[in-house]
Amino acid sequence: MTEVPEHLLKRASEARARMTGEAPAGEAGAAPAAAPSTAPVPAAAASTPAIPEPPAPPAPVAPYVQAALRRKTIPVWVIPVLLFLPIWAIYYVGYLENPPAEPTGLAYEGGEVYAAQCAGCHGAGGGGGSGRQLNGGEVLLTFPSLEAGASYDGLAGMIHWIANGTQGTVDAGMLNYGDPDRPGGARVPGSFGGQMAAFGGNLNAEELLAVVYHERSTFGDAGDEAGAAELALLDELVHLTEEEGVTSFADASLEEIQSWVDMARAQLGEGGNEMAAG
């Protein structure tokens, strides 16, 4: 058997010592190699849960947005008002574009003249005062509508009385005015209170005819048919006086006025005669 040299054994021993951690064999005082640890290796620490990142701060709100958020909401009662506004706007625009027509016509004009010239004596409602009562049919008792075969035309007589008044009637030699067969007796000029003023100089022909119509239709208790007949006749009389150049009834005699009324009736035709006869 071959003997291994000493120095090779020593190298092998040192190499083994380096691998195992033991002292090389043959070295005095060498510490024995530490025994491998049998203690259990602790388990790896449990993984720590991830902490969520805090949310980003909100973006700053603009001042006008803050003001809008602080503003009070619309009250409930405003809703019907807002719904009504378009209707009101349509009505308002329509009213501006089509204003109501001014009242016109003989009937309207007569009411205006009566309020300004006659109501002070005869009362706003025709109840009388310093002048005689007109309402309750009194005016038609004194100046009745023309009837077939009647000898007195109340329309012509009333125009003459208003145009000439008490003094003009007396100056004309007339002992009474109105229907001489009036219930309660004929009216005598100056027999009641103050004097009846003559309005023929203050009112033109149309204004005087208008107030005649107003008094007869408003205070005469005439029905619709009779009122329509009176208005038609007086309207025709207005046109006739304009054509004839009659601007006023001042100082006109009863005969002259009667002739104009007869002409107006004739121009209305037979139908007008029948209506006026009511």
The other form holds:
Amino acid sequence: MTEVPEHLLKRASEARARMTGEAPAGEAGAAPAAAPSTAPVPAAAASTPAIPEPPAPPAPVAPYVQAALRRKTIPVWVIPVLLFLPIWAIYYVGYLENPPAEPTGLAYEGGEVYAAQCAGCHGAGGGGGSGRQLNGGEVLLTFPSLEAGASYDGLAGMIHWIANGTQGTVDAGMLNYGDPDRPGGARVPGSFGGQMAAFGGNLNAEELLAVVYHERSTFGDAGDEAGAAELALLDELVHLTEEEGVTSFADASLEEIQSWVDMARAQLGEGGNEMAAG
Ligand code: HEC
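Form predicted on its own done; form predicted in complex with heme C (HEC) now:
Below is the whole assembly, all chains and molecules, this chain first.
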């Protein structure tokens, strides 16, 4: 066996040390600088477990949870229905508060006022009761004239009568109201056996004009040409009193009312003079 020379053994040991990063055998205290030690870093990274832990076995499910899972759930189509529900509710309430087709206008308002304030004494259909009969043309026999200048026997007289009632008419110094030549004789306040209250303070100007129209059209000349012309005149009168700042007929004299009626007739033009009496 030939002996390996000492310097070759040393070189081999150094080369092994370069490859493995360990200090050459027998020279632990003097590792060469040419052999940087980088190996420990990958060794540390490899120490974290790369394989995920196996999942824990599922916990046992309580019977009431199983029952809940088995129970039928709400179908999917219910969701849009539920979303739409509040919108529908808002629309529904809105329609309750604002009826879409509420009738308006003087004729409608007159019917409302009559039912609330007059029907109790004059009957729902104007047939009379504790108040005089108005239907069958009776009210137009008392206040027939729609001629310009008509006062006690026309529209002005009727407005004044309703605004003042029995006592107010007597207080105004009138011995009778309406057309003195009406069939059955002149109307004397109080002659019917009861008193009619004054409505001038209770009803505003528009409400009073509306109920005048209601009585004349519904119990008199409803639907015909004169009725249409009369509605136009009363509509004009509503605008005119509004413009003049007349809010009620409570303190208006017969002459004042007559002048307003004539002004409204003039504003309507020639047509106003052609209106026939009922
Ligand atoms: C408390 C009962 C009562 C109420 C309410 C009442 N009236 Fe009268 N009305 C009478 C009486 C009574 C007479 C007859 C008065 C008289 O002879 O002095 C009368 C007469 C009339 C006349 C005259 C009829 C004619 O041919 O002589 C008219 C028009 C009239 N009322 C309209 C109305 C209107 C419009 C209302 C509602 C705003 C109304 N009345 C509410 C009791 C009432």
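For the two forms, the rigid core is made up of the largest set of C-alpha atoms that agree within 1.5 Å on superposition. Note that the structure is a prediction, hence the values are computed from the model and not measured. Residue numbers count along the first chain shown, from 1.
Once both forms are overlaid on the rigid core, the distance between the two CA positions of residue 66 between these two forms is 2 angstroms or more. With the core held fixed, the Cα of residue 80 is displaced between these two forms by 2 Å or more.
Relative to the superposed core, residue 55 undergoes a C-alpha shift of no less than 2 Å between these two forms.
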